[in-house]
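What follows is one chain in structure tokens, specifically the form predicted on its own.
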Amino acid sequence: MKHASSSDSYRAIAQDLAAKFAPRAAKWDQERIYCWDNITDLTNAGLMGMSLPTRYGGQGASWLDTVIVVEELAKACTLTARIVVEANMGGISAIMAYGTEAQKEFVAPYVLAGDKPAICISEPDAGSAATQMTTTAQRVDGGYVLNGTKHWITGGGVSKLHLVFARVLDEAGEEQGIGGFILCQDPDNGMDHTGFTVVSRERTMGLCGMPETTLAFKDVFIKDAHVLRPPSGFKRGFADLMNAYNSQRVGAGTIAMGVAAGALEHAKRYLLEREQFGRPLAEFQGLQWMLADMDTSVHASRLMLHEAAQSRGPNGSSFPDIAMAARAKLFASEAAIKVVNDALQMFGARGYGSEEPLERMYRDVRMFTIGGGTAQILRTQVAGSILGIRTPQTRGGY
């Protein structure tokens, strides 16, 4: 396992291993395959769970190594990209804040061994209104009882570890909050639990080798100590496990700047080596003046982005601010949307066509405004943030 001790060490690592994973990224798209060979890859050279504390077998890698790391795969491979993101960023580091010891020594080895934790907050009824879920947790003996359905869960069927969110009961029924509780399918070590079920399969525009799930619980026990208490306990701490999802933002905005960057790179060699008219497509001027703007996007995304892995929420909190990172992603994922459909442009037919990645870019890319908070609910935020006010979408909300 190599082991990286500063952001360029992290870039140039990424950088060769972007390389491998660049001929291999239409495989996976075109046979809707996990990309397990990559994760071999990924784990040998110690960027599955980089971001984790060195006493826990990780590196100690910041957000802003793991944001450049991310960047440099998603030029190549936008699957590759989102697994290392899920690897460190979202519901590990959720674990990692908020977990007990016991809980952190038991996820590390997962995710360090390869394991891209899924997290599971979406529901058919409860998207960005995420607090409407009804799956439901009950209190036991000795633990919890899960029931209910998950939808678009990523990861779901090749993912070992979840976090799944649920609404906490007592033992009478009596509502607590929202918690959240670690779920290990892991069969093979005697962790199967029945009634935990994969229902099905979404047939996604892009990012097609991951895979988006439904998934059920039926009377699926969870033991105590695998129940991530939230330091505001059950009552407010939706509102603590949400935090980590900050970072997650600033993880997701980093692919989808990292496919604009790679787009980028793409268009301004095909300027340089087409002819048309017998002259470069470089030197047409209303050409070069869409690269400019390619690039002034790619590089404002780039800088919010770092700006806001290098951040901190109020109160101590180790992830980023919520405002700065939902500021990001809004830009970045709607610039790189642009971009890439700006550098498609530029390659004609061909770029519309499999010989060249524009056109899995271009869907892969797509998701951005919608997984891990819409463009429309970051704008809330961002909102919110700069009224100083609350901003609740129920109509008796305010």
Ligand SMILES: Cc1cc2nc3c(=O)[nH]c(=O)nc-3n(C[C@H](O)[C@H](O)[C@H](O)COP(=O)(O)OP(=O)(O)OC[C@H]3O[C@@H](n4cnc5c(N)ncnc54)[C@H](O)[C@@H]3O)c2cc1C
Contents of the next structure:
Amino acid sequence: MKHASSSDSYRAIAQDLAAKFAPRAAKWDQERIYCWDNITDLTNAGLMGMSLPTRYGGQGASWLDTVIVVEELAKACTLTARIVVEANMGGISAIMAYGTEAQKEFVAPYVLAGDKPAICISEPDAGSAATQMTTTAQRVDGGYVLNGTKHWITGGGVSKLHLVFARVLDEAGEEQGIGGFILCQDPDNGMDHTGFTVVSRERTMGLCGMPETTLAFKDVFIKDAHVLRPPSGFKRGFADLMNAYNSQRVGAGTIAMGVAAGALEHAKRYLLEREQFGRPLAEFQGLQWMLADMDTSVHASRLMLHEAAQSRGPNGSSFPDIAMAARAKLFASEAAIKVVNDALQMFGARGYGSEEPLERMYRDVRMFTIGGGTAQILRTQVAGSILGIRTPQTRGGY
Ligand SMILES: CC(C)(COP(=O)(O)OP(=O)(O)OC[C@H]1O[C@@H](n2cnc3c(N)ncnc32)[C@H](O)[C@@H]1OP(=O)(O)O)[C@@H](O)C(=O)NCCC(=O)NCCSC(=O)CCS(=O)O
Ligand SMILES: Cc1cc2nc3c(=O)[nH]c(=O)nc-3n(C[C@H](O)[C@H](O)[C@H](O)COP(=O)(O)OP(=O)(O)OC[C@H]3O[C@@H](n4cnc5c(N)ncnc54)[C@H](O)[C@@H]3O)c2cc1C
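Got the form predicted on its own; any chance of the form predicted together with the ligand too?
Starting with the chain above, the whole complex follows.
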């Protein structure tokens, strides 16, 4: 496989693939099936795990190159773009940054072969309040035992690798903090975790080819070798794991921006093509100004996302800065929902039907102010950074 060597060549590879993926996108949505055909293409092109260091078989691509790829894919197929995000950012990025050599050598081949790791943080009673998770990892001889329930887990049932966030308890049941646990469900290779089940799948509004699932852990044993020990220890484990998660926030914001950029291209095409009152729609100033606002929003989102992708977190961290990631995802996700809505409006009834991709894009883009930290939570994080104060949300927090 020939690897890309610059942002432009990454963009070109992604554009070629996007042209192939666009006609398939409606199928995954309508049939609610995972895009395995696209995974083969992504794997062959080296985009699954493109950000992994070369010594583990990746290409050592930067976050900027990764988001350039994600934008191009998202213009054509939101589902595929999400897969590329999770195959480079979030869970896998935490393992590549904090894991042992053996862990990195274990997980990298999975991703390079097409596995999209699942990140398991949210629980029925701990969504925005993620630090209130109740899934536990109890110390036992040779490892830890997981108990609890995670929900809205993207890729449950299709992902082999899972990074499970859990509250760590020592042998005596004393709490140690939050850690990450690598669960690889791969029965064909002798890895079948007793007690781990995909309980159910949500019927989602958009991104219908992606399973959003509830996962149950009942006395699931994770051996010591698969415990992801955050560099600051379990006590500050959540902070370290979320530091890595900032990369996925930039990725998620980029998917939203890419969908908006795609919708903008469709809108431009239609304004030039469709006539009413004996003139192309493009001649009506009411629509021209809408188009200009849409273009401005996409452009501003892209700048913020690229800035975040190139930023660095605390102490020379290889992950994006927390506030820049939060600001970029917040802005891009809200802007994208409006841009896609306005694009659909420009198509009139045609946009509301399934002949055009706008109605699918509108349903797909809606999730990005919810998943990955809601717009409200991200505002709180941005405000905390501006003010330079902690912003606890519990009643007793201050
Ligand atoms: C962080 C929150 C869960 C709020 O909880 P708390 O008020 O209890 O926590 P804090 O005191 O704010 O934070 C604890 C600790 O962690 C550090 N921290 C928090 N967030 C980050 C971050 N993004 N990057 C780096 N460090 C972080 C914080 O500084 C504290 O450290 P110190 O004690 O100061 O050392 C809540 O704000 C929150 O983020 N909720 C959203 C949860 C979330 O994003 N879930 C995503 C699930 S995965 C998903 O949705 C995938 C969808 S997608 O397609 O990507
Ligand atoms: C499509 C999709 C995919 C997802 N994928 C994953 C995944 O792979 N892994 C994973 O772990 N999770 C995943 N999630 C879950 C996601 O992270 C949570 O939905 C999100 O963190 C919000 O939690 P919640 O849904 O429980 O909402 P809640 O936290 O109950 O919030 C409800 C509302 O209250 C607001 N709110 C809550 N607290 C505050 C506050 N302090 N101040 C102001 N407003 C507040 C929220 O902004 C929101 O509007 C996914 C969600 C979706 C929709």
